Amino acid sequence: MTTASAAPAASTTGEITILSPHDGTPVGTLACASEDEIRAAVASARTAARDWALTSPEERGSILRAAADALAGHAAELAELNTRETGKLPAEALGGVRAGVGTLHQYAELGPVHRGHSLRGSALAADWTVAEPRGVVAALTPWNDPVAVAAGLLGAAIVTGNTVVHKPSERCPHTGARLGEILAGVLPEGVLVTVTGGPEAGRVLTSLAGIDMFAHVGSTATGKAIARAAVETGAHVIRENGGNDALVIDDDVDPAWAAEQAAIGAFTNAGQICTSVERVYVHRGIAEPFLEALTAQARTRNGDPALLAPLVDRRLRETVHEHVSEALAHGATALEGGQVPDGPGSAYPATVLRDCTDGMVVMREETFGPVAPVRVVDSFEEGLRLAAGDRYGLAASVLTGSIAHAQQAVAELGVGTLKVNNVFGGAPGGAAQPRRDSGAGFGYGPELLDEMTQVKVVHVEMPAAPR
């Protein structure tokens, strides 16, 4: 574990070795935290919780602002480490760190003005609500944007008076540990403690009764396991889990522009984004020029390594290729990509599949790779119906020039976020609630401050006069 004064401790429970997704060379090895070390981390956070909760919101905001500035000072270092561990393109890795800095600054401002409500009661009484920290928060964060995502959960928890035990993904342990060192170096002792480890460390952490809240971003299977563990411990849970985001394309849009949007959604960060486009429904009226343009977009990325990141590791590449191979075996056609390249590392080409059906795994499940599976539909309404028939509920996008069709999508797509005419559009501070197998609770924006606190109702009135 790391605190304000300690580096990751040695462990008897194993090590994590990371190989470069670019060329397979070793990045480094870190020890996994033992069960005793994880318990000690929780105890440290529990010890610090009372004093941190009593620290004024203004001071907490000031300290978080200093932590954001410290992170900004190490932006290039963290971005380079992230690129080495996960394969993220350098510019995108640096952008992720800068987004994390911005998020910490945002919560440093929002935290001190997070307020309760006055209640209308008797004229001679006063009623109001107070937002109080939950206590110790266990934050379990992913590898695909490790600094930006962690900054959101950590910042919101800390500024509202909670202490945090953070377990970053075992796929980017060096990035997570260094992030913890940088932030903990500014925070009071025990306010942020980082533990390094794989699934077993996560199971130990989420089994402990000393934790008041679990905040998880990651796979649906892990999120469900955490939710089940919380039933036993009584911890509050928020989780953003897997998605199978659909893109529905109307026949009144420019097919070349629609292909650009689909390529951005499916291929950015090699498709390793929670809200990546995972399946495409395009109107038959523009299907052929759209597919031609999308294939060209994929071919351009495949011809320039600076435009397409590798997958995080070969384990994920195997999963992605299994999805593609199953689709090809059941009648899909690869217009571009679809083959595992020779050589070291874990690269996978931008892949366009046509003639897909919703029975294929690549359409049913989150592939999390640079794959655009396309199904041609006869109407926008058919596309919406197929898009809605899914067990996930994270996000979806539609491209249409019709206000009526856009409103129809709002009404019919049961997702936390709907984007119209921009697959990655959204205002700063936006928040949404994932649905069904994609999770529950607000994970971003000002609403995350509400998730990190619990409400106490206060009623005060005058005592009875002496008789």
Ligand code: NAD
Second form
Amino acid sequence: MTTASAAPAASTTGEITILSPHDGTPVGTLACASEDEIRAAVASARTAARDWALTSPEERGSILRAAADALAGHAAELAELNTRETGKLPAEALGGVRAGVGTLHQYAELGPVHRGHSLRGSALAADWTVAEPRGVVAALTPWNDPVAVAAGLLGAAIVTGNTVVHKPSERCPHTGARLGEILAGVLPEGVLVTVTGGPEAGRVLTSLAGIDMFAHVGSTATGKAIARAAVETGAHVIRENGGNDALVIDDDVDPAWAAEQAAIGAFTNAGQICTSVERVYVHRGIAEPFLEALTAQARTRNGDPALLAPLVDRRLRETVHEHVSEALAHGATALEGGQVPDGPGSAYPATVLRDCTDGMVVMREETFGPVAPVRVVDSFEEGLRLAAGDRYGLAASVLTGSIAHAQQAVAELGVGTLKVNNVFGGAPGGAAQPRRDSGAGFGYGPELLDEMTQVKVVHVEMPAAPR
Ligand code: NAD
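Would you generate the structure of this protein in the form predicted together with this ligand, following the form predicted alone above?
Following is the full complex, with the preceding chain placed first.
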């Protein structure tokens, strides 16, 4: 556990050792928080909650701005740690930390102007809403963009007057602990407490009374477990979970450009992004030149380690390869990649699979690796229909020159985020609720301030005159 004043505590309940995804050498070992330490972390956040809630929003914003500046001052150090721990390419790791700094700054500005409504009842009464902090927020975050994702939840919670117990992923405990030290060093004692540990620590944290909200970004299975725990404790939950994002490609677009888009979507951060392209439906009219160009894109990445990050660890590599092997066993063909490389570390090649069908695991489940499984379809409408028939509802992309087809995609794809002609397109502040197995509630944007608060309606009128 780290607080503004304490170093990571020793623990008797085990430790986490991280091996480099690049070459398998040890990166470091950290002790996991014991149950008592987790309880103490919650108690410390609970103790700080009252004063922090009473601190003016302007003051909270100003302190959060100072925390963002402290993070900016350690950007290179944190990015380097993240690269060593999770394998993220250096430029993308630095981009992630800078995105985190930007998000903290945004919330520092938005928090103080987060406002309620006045309501019109009787002319002699006054009615208005007050957005109050929920209290103590447990933030449980993943490893794939650890600083940017955590900064969003932490910033929105803190600026609205909550205190936070943060449990970073066990796959990036050093990055998570250092982030906690940097931010907590600027915040009042107990406003942000970081606990180190794996799923067990998360289970303990989400079983405790005295936590008012669980903010989880991570896998669907974990999100469901946390939602079940919340039924018992009464905590409010938001879950930003996994996706199986489809890319549907029309026959009127340039196949080389479509391949570039598919490659960016499927191979960036080795496919370890929640909104990675997980499956591709391409119109038969351009399928062959598209597949050829996509294979070339994959080959270029496989020829240069500076272009393709390794997977975070061998556990994930096993899952990715299982998905690919199952597809190959059921009739798919690997045009590029598809084999586990020799040597240390957890690299996996950019892989293009053709002749995929929707029964294959690689098309049905989130693979979270650098894999582009492709199914050829006879029409854009068929692609949309197949894209829509999925248990996840995070995001989807379409590439088309037709406004009618783009509108059809908007109407028919039941996802939180739809991107037309840019797989990672989106304006700042864009936030949506994920659907079905991809989660619930807003995890980003100005709407996250609403999630972090609860609304009270106040009605005031004159006492009766003496009779
Ligand atoms: P994860 O759910 O395994 O881990 C996230 C956090 O939850 C970690 O701190 C972990 O220790 C904790 N946890 C694990 N089991 C728990 C339990 N039973 N109870 C309480 N806490 C528990 O997710 P991950 O593997 O670290 O991250 C990858 C996943 O995150 C992918 O599915 C990806 O799509 C998703 N993700 C989603 C978004 C989004 O915005 N939708 C963003 C990033 C990542």
